[in-house]
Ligand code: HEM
Amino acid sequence: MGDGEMAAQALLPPTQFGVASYWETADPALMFDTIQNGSLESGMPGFGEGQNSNPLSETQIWDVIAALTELPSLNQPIPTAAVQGQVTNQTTGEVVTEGTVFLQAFTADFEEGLRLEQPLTADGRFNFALQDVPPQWVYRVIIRTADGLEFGSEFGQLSPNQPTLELALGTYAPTQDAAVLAIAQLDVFVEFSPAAVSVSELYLLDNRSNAVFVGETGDFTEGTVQINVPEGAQNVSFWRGLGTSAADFVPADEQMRPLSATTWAFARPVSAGEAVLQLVVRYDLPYNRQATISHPAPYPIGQANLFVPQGAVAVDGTAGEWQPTTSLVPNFEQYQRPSLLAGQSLAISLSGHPAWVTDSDGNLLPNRDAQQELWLGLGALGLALGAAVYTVYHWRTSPPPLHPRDALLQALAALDAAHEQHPLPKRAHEQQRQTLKRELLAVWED
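Now supply the structure block for this chain alone, in the form predicted on its own.
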């Protein structure tokens, strides 16, 4: 559609191959020549033999053109389609024959575009017949059981070539045993603002049982998975992952129940399986050259990673368990620590002056160090004073090349120039100026 992520860098607006009108006048032979040899006018390099370090063969170029010709049909609504499947109890292996199944369709921005419902058939199946649906939508089905639990399928997508989507849907018996929960991976991301450190903790949670966890009270609305934050955490917010990329995280504050000033609980059941819940908690802590991120691990943590912006910030933990490793994220330093048991403290000590900070608009800016600049200024003033003293001393102890008046005038000029480059407290600057001026007045008449 001509709106890809590199479109803004193109010399000319990219061609919209995905619209039917383009193909009314398209010339496949010209397209072949352009792909093979490039186009100087549009700034496109060639991809044929001798034109590219990773060239396409003639067959591959024709395959590209053949794929492009299918794009207009892929953007047209699918005339008839179906989403179907069967519901089984994953704990007992039996087919579920009672209940209502809901079909949800989501746009590319994860906004709900369609919602339908129907009862299960006698053999535990569902079949939603659809007409004229966009090919970009993604689908899932959910079922609510008599005890109020809700179970969802994986996400799936229809296409003109595959207008029937089979989605497996499973239910589970409930469990109240929190020992079935474990954090497979915890990633901690740190960013700095001028007076605070912003922390994002991403939890990938496993339910290592063949049952759905409904909380230790048996009422999932009172909370299931618990998340801790440090004392003094501010601006706490939660996000839940619905897919595999950062864009698939949606606000989850309404799904969290506060239990104390530092503990929240996810007020939803947790299905069985690996990485069944992706949850991010974000918060701020005051930062003035040091801060400690510390809170107990709610469940066993298999792997913990820490990502800190590259710069002059030191990282430490209890007994130095955070160790540097090869970073997987550009411009960030990465640390790892051994696994933790439930209840052990996740402690991270940060100290130093970050080289970069993030402003309110998300821009990365150099972080000025006022204290360091003061010491540099004092050093510059010391050099200026030393130069002035040396000039006067040299004039008094050896035959001066200049009249003393001229030497003191030069010392005054050097002092003022240093002050202009590195402003210092007015009092220190003026005291030295007065000293030089008194000496200058003493020799002026001579």
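None of the values given here were measured: they were computed from a predicted structure. Positions refer to the first chain, counted from 1. Heads up, when I say rigid core I mean the largest set of C-alphas that superpose within 1.5 Å between the two forms. First, how it differs from the form predicted together with this ligand.
With the core held fixed, the Cα of residue 110 is displaced between the two forms by 2 Å or more.
Relative to the superposed rigid core, residue 91 undergoes a CA displacement smaller than 2 Å between the two forms.
Relative to the superposed core, residue 155 shifts its CA atom by 2 Å or more between the two forms.
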Given for the second form:
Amino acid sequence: MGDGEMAAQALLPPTQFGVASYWETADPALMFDTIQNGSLESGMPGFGEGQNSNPLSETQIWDVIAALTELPSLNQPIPTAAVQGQVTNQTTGEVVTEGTVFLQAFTADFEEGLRLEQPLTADGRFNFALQDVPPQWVYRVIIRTADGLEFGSEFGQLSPNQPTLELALGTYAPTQDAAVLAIAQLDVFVEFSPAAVSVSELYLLDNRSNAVFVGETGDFTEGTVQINVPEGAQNVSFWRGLGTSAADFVPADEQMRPLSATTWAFARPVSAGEAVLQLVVRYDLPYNRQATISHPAPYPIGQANLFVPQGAVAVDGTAGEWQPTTSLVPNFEQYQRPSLLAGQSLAISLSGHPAWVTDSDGNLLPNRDAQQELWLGLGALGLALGAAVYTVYHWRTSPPPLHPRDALLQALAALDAAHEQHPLPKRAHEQQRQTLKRELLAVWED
Ligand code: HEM
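Starting from the form predicted on its own shown above, please give the structure in the form predicted together with this ligand.
The next block holds the full complex; its first chain is the one shown before.
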């Protein structure tokens, strides 16, 4: 509380770390600097190397900062609080007066701490009155509209100083018009194994309307966005990108519905906006000195990139559409082709004997993990996409402290960074990643 014995000697009142409001603007780097070097103007001594006869190491300083975040006074429950707001239809600008609103609270460990529901009032408002809630929880509201669609708000926090949280919640009108969909970018990654070529196609999808696309039948469970694979594709699997900064993809097979042997459909509504969906489809094709990756573009494709392992094989675009370009991804050659219209075929002919292959254990590539490289590659690429700008902008404008999504994405990135510096046993690393990803999925907004 900044009221210890030495406080009287300071020129300014020492900072109070035991009040929650401090943490709303706390800057760990500045804290580190102040503890290390002290502050002459305010009369705080330095505790770092060269500043003190019994200095703290850098690790010890970080430990001190971590300990400050757990002061008991910070855990006092907030006696009375409220989460409230009004729901507007972003398509029409009108206030929404029908629907059920759910309040969800997550604990610091990303467990669901609370779930309440109430109907919208006649003036389109919701107001959840809360008592004795822990201060570290994060909240969001979700509305289920009369047409069965769900929309979520950003996350927010309560504090003893600000016990009322206003959360904006918007809905969108549904549209059944598939012409609102466009593929801003398609990235095709190719890998070889002894008798097959594995293809990963990353679709970055825009919904260029101000309405949520619910599929052409109007029932999103029957399918919204369609994805095509070549005839004879085997081991088809789907993944969804969760933001670009941590470059992470989670299995999405359960969100896909087969429509035919070569067409699948995403069985979720697609919200309005740019880069609203990142879908990866992976499949294998037999490869014996040659293979053709060919299927129609389901929607217009703005830009298409192809990534082939360096020195592996020759790429013959029909009529030379695929042009080599400077590669954004290490160890891959990159090709580009002009935009495609919906229905136009994506034709990639690969030929030749791959310079190297990956067997199922990765034996032919000591010290290299092709799968991991692929995800790293996808991630590096994701960063280069406009999606990165969009996502980062979006996160910047949402409240900075402890957004569970961001915190989890950061945790994933930190885990990978730590693994790079001091490799954890592969199994342990993977296990920790899976746990984080499960938690991430639980809080990811659709
Ligand atoms: C466990 C020991 C201490 C730690 C970890 C610590 C940490 C910090 C940190 C991180 C800040 C910067 C806060 C911010 O601006 O965000 C700060 C500010 C300050 N500290 Fe300390 N400090 C300690 C001991 C002391 C002592 C012994 C004194 C006084 C004798 C002192 C006096 C101050 C003062 C006056 C400020 C500046 C307040 C202001 O500029 O508004 N601190 N301290």
